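A single chain, nothing else alongside it, follows as structure tokens in the form predicted alone.
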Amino acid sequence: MFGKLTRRDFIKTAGIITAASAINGVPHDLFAQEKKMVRFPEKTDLMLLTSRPTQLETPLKYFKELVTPNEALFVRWSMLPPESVDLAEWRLTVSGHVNKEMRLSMSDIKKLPAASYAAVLQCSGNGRSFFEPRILGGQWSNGAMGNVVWKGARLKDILNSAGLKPGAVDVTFNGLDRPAVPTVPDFVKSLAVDKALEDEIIVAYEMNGEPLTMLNGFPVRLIVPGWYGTYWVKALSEITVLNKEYDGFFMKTSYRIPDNPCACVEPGTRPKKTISITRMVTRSVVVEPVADSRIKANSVVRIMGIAFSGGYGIKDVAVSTDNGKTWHQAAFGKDLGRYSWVQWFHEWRPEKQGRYTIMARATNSIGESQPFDSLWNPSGYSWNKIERINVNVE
């Protein structure tokens, strides 16, 4: 259906089949089989899903970088993204319940205070594809999530030019990103005020040392590391300070998990009680060797992967190549800090032939680590499973 397209014909079909989906019904994972590699402007060959506009997963090749490349850093659009953005003309709005109204150049952004850092961009819905049973969205397997390095002025800074007014309760945060059709709500997002003052909440106009690209959020995107994508809101034009709590579309209805410790339920019932997704769980992904790998008996075998945490950093990474039976502890690789992930590594001399189920389990450094068995809820968020990979060892 689909091979080389260009940016235009990208938003044209893209605009087609959102529009399609909301006036039919059509189940967003209608295309999610395909996963046809495609290059897009600025990106290199990703994996196309078209379930709704411009969702395309990295391959796990990538992921044997500590930072992802910009080309091959994952993307997700809720609506429709702008075709081009005009500097000249581009203002980022600051208004609401503030002292002073302002209108930013990204001149004016640079010249406050910057911050950088490396954190891991993720997809609520990553991992998605491995429900079961299976739930409707974009069926991602591992490569809705990359780590970047990002550059930026703080929020807070920005705010407090503007000046808080006595009262302030939410902050808003809206991008250039349009919906399809009239009946499907903006895409807004909001952080509480205490939140949004946090000295790591960044407005990024650099991902790895160069500008955001057009698929990733250009000019701007907001930065809330450790919390899942669905904040960062992309291509931002506008934030608006309230003095009453927020209850837009995608606040109160949607991005949202069972308000219970596991953040789960039954499979295939509803939870009760419902609260926002925020913060990432910990995490851990095997690149190498890949599922089904044939493997020389007695020769020495490296086992790496990543592993992250919503901002409390990694402090030990177990590896099994038996199914469970025995644990090794893995290496680490260099520390980007607490929002980043870490590469990990092992080595395993297997002796005799036959099928193994290779397993990693990450743990935080506030104990908190990843399930043996899978938790599911409805939206299909926050998959972090123990994974296993089979290999054959000849």
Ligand SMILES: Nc1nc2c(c(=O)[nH]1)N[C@H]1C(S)=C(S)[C@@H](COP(=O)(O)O)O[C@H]1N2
Contents of the next structure:
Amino acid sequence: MFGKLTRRDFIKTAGIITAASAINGVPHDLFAQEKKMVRFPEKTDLMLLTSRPTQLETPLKYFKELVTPNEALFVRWSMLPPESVDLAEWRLTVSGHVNKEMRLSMSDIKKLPAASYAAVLQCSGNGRSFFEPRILGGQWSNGAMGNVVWKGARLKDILNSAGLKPGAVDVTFNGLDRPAVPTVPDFVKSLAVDKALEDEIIVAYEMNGEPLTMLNGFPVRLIVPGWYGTYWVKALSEITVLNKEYDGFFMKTSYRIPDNPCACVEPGTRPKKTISITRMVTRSVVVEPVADSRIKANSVVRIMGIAFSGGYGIKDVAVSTDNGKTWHQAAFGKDLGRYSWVQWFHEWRPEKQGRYTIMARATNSIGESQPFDSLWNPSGYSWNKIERINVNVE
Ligand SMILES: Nc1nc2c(c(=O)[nH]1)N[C@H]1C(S)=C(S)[C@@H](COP(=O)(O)O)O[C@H]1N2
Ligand SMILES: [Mo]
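Since the one above is the form predicted alone, can you give the form predicted together with this ligand too?
Entire complex below, previous chain first.
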């Protein structure tokens, strides 16, 4: 299909090809489709969801690493991202209900005290493809997440140097990306002033010690650790302080969950009342062994995975190798702080041949855990059902 492309076309398509991973003529429906591998600028081979706007998923194997490499971090834009940004021209404006409007250059931002920490970035739709009944929208498996060391200036330092006027209510964040069609509203997110002034929120200019990649938000992006990726506005260019509640589409219409304790409804139904999605729920993912692995009886198998929650840290991961009958406490890897994920490990020596189900269940430090059955919501957010990975012992 790409055989006739010239070199120039190839560059124009931003490398939308590489090893097209086998679909092998296996029948597949719209949802269960095996994703094609693609390579975009500054990225390694990732799984393609959509190319316009760009949505790329990280293959599971990268989650063996505590920190996700920049080239492997997933990509999700609702809008068309900027193709390049000239730092000589680019400014971050701070305006609205402030004492002093500002136009900050990159060097202005870098003059402010820097903060750095590891934090999980996860799309609220991560795992959407697992919901039953199925839900329209990006059909992510587990790869719309990553653990990255971010560095940047504190948002509160930026807001305080502009000076919030009394009566400030919400702070909005807009990036350089633009809607693909004019009828679609611009991607703007907001935080209540009290949230925006929290210590940990940063305007990041580095990921894993490097400038941000274009697709992950160059030159700066907002980091709201513990909260879903939707707030982590990329290619940030405008901060506006409002003296009233922000009512834009991406706050009041989308990114909302049922307003009840489970944030769920009877599958297929709609909630009576919704609220904005904010903090991430606790979840774990089994990374090794992969589903349907063949394992030799009496060999020692390393079961490994990751677990995280919305900023409370993981207290415990329980692992079962007998479909939930008995549970064992997993050992943890290095602690990179409460916004990072933790790697967990459990050694298993299956004696008898047969099909086994491996499960993992994480609990955070305030006792929040993962459900045995999925909690359904109409947008397919916050998937955190306990996974079941089947393997064959031979
Ligand atoms: N400017 C802008 N920022 C954005 C978005 C966007 O569409 N435009 N998408 C958000 C969503 S929904 C997610 S999940 C994260 C994804 O970040 P990543 O592409 O670096 O993985 O970016 C967020 N920031
Ligand atoms: Mo997202």
